[in-house]
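Read the single chain below, which is given as C-alpha cells and is the form predicted on its own.
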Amino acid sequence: MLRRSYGRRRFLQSSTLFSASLMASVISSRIARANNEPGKDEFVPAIVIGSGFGGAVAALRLGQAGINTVLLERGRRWLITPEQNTFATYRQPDGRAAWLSSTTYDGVPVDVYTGILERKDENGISVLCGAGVGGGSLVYNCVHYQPSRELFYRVFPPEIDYDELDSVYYPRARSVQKVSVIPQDILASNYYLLMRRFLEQANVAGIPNRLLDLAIDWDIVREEINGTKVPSAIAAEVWYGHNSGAKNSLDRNYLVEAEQTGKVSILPLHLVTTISEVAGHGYRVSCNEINESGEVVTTKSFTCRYLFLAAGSMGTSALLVKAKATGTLPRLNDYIGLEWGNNGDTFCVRSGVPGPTNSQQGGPASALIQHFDNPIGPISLMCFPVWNAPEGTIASLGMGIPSVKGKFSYDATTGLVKLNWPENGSQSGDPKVLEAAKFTYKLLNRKNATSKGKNRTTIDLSGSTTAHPLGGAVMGKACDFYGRVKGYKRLYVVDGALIPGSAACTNPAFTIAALAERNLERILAEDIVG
C-alpha cells in the first residue's frame, strides 16, 4: 500500500486547490447563465472537449481571438512537484498509471484511480489513450515526426496542401513545443548506447536512418545525468510521465498560454457523456464531474455556440456515433464512425542482438529507421528503451500504412460505443503491415550477423495494440477539409478522428497539431463571431 500511495498526498492537495481556484474563476468571470436556456445550463461561447494536441491548439487560438472558452478534460492535472514524485513509475506502478482500472496497461494490479493511461480493449485490437490535462502528450514519446510529401499523399486527400503545412503550420506547432534533436553530448553518453546501436545496425543494413525531433528539455536530461534530477528520461520512463519534468507536454506550453489569455478555463475531471443540438442556439454538452476515484460528484450541463471535439479518435468518435444513434445529432452523415485505422502500428522486440545495448536506458525514442523502399510497403521503425529489457534487446515501434479499416458501432442495450477492427472481424494486427515490418527486421538481422555468419537474433512482433488511434470522423467525408462536421454549423472535429487511419508512417501528434493550427486559422477567419 505504501508503494501505491507514493507521493499521493501532496499532489492530490495541489491538484484540488488548483482545480478549485479554476472553478471559482470560471463561475465568477467567464460563464454567464443563458437567460433563454432551461434548467441549470451554463452558457459559454465556445467549448473544447479534450486537451490533447487538437484541443490544446483550439483552446489557445480561441483564447487569443478573445473568445471565452471552457475546455472540459476527463483527467486530472499532473503538476510536477519539487519532490519529483508526480507520476507512478514502471518500477513502482500504482493507480496513477491507469485510468480507472484495477490493472496497468500490462496487467500489474493497482488501486483504481484517475490515472494517466487507459487501455481500451475493443473488438479486434487494444488501444492506449492518455488521460489528464495535456491528453496524449502526457504519455507519448515526445516525437515530432513530419511525413514525407510522397507518403503524405498516399493517405491524405489532395485538397490538403502539404506545402502550406510544411512552410507554415508544422513550424508553428514546432515552435510552441520547443522541439529539437538529442544533443550530441547526451547521445554520446552511456545512457543512449541503445540509440547508437540502433543507428549503427541500420547503417550496416544500408537502410536510411536519422535522429528524431523531440519535445524534450535537454537541460533537464543533463541534470538527470549529473544526479540533480530524478532519473526519468535516462531510466526509460515514458508512458507514465517524467518526474524530472523533462517532457514538454502540452500542459507546459499550449495550455499554459491558453489560460494566460484570460479567456480560457480548463475544467479537469469533467467526463462528457452526451452532446446534442439546441435549436436556434448551438449545442448542449452534458458531463459528469468526478473525483479522483472516478465517482460522480455532480452532473453538469453547458450550452455553447461553438463546439470543438478533441477527445481523441476514440472519444470523439464515440460521442458522435452515440449522438447519431440516439438522435441528439440526427443529421450526422453515414461516414460517422468509419475509416478508423491503427496508424500501421506494430511492436517488436529483437532479442539476442550481438553486442551491448543498454536497453533499459536512454529515452524517449530518439532514433528512427525509414525503410520506405521496402518491397511490401513503407515502414518507419522508432527505437525506444524498455525498463526491464535484458541486455542484447532492441525494442521498436513500427509505423506503416494500414491495409484494413475499422468502424464504430453503438449498442443500444448497453449504451456503449465499440470499435470493430477490422470491419469484417477480429485478427491480430494488419497482415500487410506486419509482413512489411518483418521484412525490415529480418534484413537488419541478416546484415548484422556475427563475423561467423551466425545470427541468433529472434523477432517477437505484434500488431494487436496501438497507441495511435486515428479516424472515425474523417476529413472530406464526415467533415469538410477544415474539420467542420457535415450537417451542422459551428460543430468541429480538431483531433486525430479527422485523419484517415494513418499519419503516413509517422507518429501522428505533430500532424494533428499542424492540421489543428491550419483549421483553426480558417475557422476563426470565416466562422467565429466574437
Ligand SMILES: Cc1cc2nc3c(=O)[nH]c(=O)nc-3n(C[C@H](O)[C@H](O)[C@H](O)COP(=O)(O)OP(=O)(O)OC[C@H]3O[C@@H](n4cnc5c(N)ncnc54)[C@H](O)[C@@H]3O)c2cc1C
Given for the second form:
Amino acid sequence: MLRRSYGRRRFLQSSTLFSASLMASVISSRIARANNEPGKDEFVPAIVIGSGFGGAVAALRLGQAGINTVLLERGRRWLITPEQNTFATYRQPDGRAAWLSSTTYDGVPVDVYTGILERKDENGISVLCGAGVGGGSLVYNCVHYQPSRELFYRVFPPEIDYDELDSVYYPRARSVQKVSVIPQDILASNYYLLMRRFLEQANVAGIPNRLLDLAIDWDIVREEINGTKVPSAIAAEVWYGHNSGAKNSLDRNYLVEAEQTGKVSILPLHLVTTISEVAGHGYRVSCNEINESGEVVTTKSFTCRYLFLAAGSMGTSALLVKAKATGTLPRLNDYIGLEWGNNGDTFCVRSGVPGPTNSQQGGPASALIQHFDNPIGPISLMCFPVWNAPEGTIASLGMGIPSVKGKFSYDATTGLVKLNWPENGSQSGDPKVLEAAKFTYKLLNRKNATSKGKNRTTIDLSGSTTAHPLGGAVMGKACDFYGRVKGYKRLYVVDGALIPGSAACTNPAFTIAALAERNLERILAEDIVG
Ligand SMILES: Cc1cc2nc3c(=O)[nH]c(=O)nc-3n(C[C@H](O)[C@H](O)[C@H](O)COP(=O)(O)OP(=O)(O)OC[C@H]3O[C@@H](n4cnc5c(N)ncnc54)[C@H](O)[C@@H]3O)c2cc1C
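Please move on to the form predicted together with the ligand, as the form predicted on its own is already shown.
Shown next: the complete complex, the earlier chain at its head.
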C-alpha cells in the first residue's frame, strides 16, 4: 500500500514540474517504444550511466554540445512536493530511506523499496551510496570542500593541474550548484549551537577551523526557523533528504539544465547490468527496467557511440570488473578494480562534552576543523548533527589520507563483484588514519576539559564505514588523465571511480564535479564529432 502511494506521487510530480523537459520525454518514449520489441537495440549517440556528480556534469555538457544523450539511473526521481512529504525522516523511516533493503542503513525494519540510501556490506568495510536521480547529492551533507594545493598533490598525480582546477573548474561546478557558508543570523540561532561549540572547541585547542561551503538554500532554512516550512535542516534531517527543499541537490540544478537542452533524456529505474563492446560501432548497454519494489518490469538494450560511466566508484567499478572478467570488454587493463580507497573516513561520537551542545542539532554539517599539522597525518573533522543525540554529544566525520588500499574481485559462481578492504586482508581497517583522528580528538578533549585535570569526555571512534568510496578505475592507470578508459576509444569514467582513493582530506563531491567539468571540456573538444 505504502509503495503504491510513493509511485503515484512520483508520476504526478513528473508530469507537472518537468513539462520543461517535454523534448527529452519525447526522445525517451520513442526509445521506450523501440525497446518493447524483443531483441532490438535502440541506438543513441551517447549514454551516461548514473546521475550523481560525474553523471550530471556529463549530461549537461553533452546536452549543451547538442549530442542526443540518454542517462540511465537505477533509482527514482525525488521531487519536492507542496505537502513537503517527499522523503522518509529519521524520526519516521520507511522504505524511502533504503535502497531495496528490509532495513535502513542503521538497522530499522522498513518495506523493501527503491529508496534513497544504500548500505553495501563489503569484505572489511560498509559503504554508503546514494540512489536516485541526483545520486549522492540526494543524501549528502551538501558540503563542497576544495582540497588545499599541498594535500591535493599528496594524492593526485602531477599531470592534474591544481591551479587550473582552482581558477576554472571548481568555480564552474560551484556556480551551477549555488554554494555558500551558513549566514550569521542562522548560525547564531539556537538550532546551530552545536556548530558554534565545535568551532569554539577548536579555537581553545589552537586548531585552525572555519565554516564549510554548503549547497543549501538558506532562505528556505529561514522559513523552517520561522515555521512556514517543515523543519528539515534545522531538525538534523540530512541523509534521507530535506522535505523543506533546502538541499540544492543535482536534480534541481545540473540535471534540470541538462533536460532543458532538449537533448538529454533521463530514464529513472533503469539498472544497468552489463556493458560490452560492439565491434566497429561502439558499446551495448543492457539494463533492467524495475518498478519501485525492485522487480524487473522489462529488460532493455541500447547501443551507443560514446559511453560515460558515472555509476559511482562502487557501481562503475562493478560494471568494469565484471566486463573484464566475463570478456565483454577484454582489453581493459590490469588496473581495473584496483586503487580503491575509503577517503580516510572515520566516524566519531564524543560524549560528556562539557557545556551545552544541543538545544537542537541543526544541520547540515556546517563547521570544519583542519588539523593538517597533526604529527601522525593531516586530518579534517566535520561536525554533523544527530537528531536524537543526548546533551553533551558531538558527532563528527574525520577525513585523512588513507594508508591502505582496497580492490574489487569478481566471483564467477555468484556473478557478483565484491570489494576487499584492505586488499591484502591481513589487517583490519586503516590504523594510521584512526591514530591520527584519535590524536586530534584527544587534543580537543584535553584542552576543553573543565573538571580540574579530569577529562570526562569519551571518544567512540570507528573506521568500518565510509560514505566516500573512491577509485577502482583510477586516472593515469586504468584511464588516462581525462578519464578515457585505456584499451578503448570513446569509453569514459567521469565519477569517483577515477579518483585515487582519497580527495586529500576533503569530502569528494566537489572535486568529482570539478574534474568532470575539466574532462568533459577536453573530451568534447577532442573526441566527439557532432
Ligand atoms: C550519507 C552521505 C553523505 C555524504 N555527504 C557528502 C558531502 O556533504 N559532501 C561531499 O563532497 N560528499 C558527500 N558524500 C559523498 C558523495 O555523495 C559522493 O562522493 C558523490 O556522490 C560521488 O559522486 P559520483 O558521481 O561518483 O557517484 P554518485 O553520486 O554516487 O552517483 C552514482 C549514481 O549511479 C547510480 N547507479 C549505480 N549503479 C548503477 C547501475 N548499475 N545502473 C544505473 N545507475 C546506477 C546510483 O543510483 C547513483 O545515482 C556523501 C555520501 C553519503 C552516502
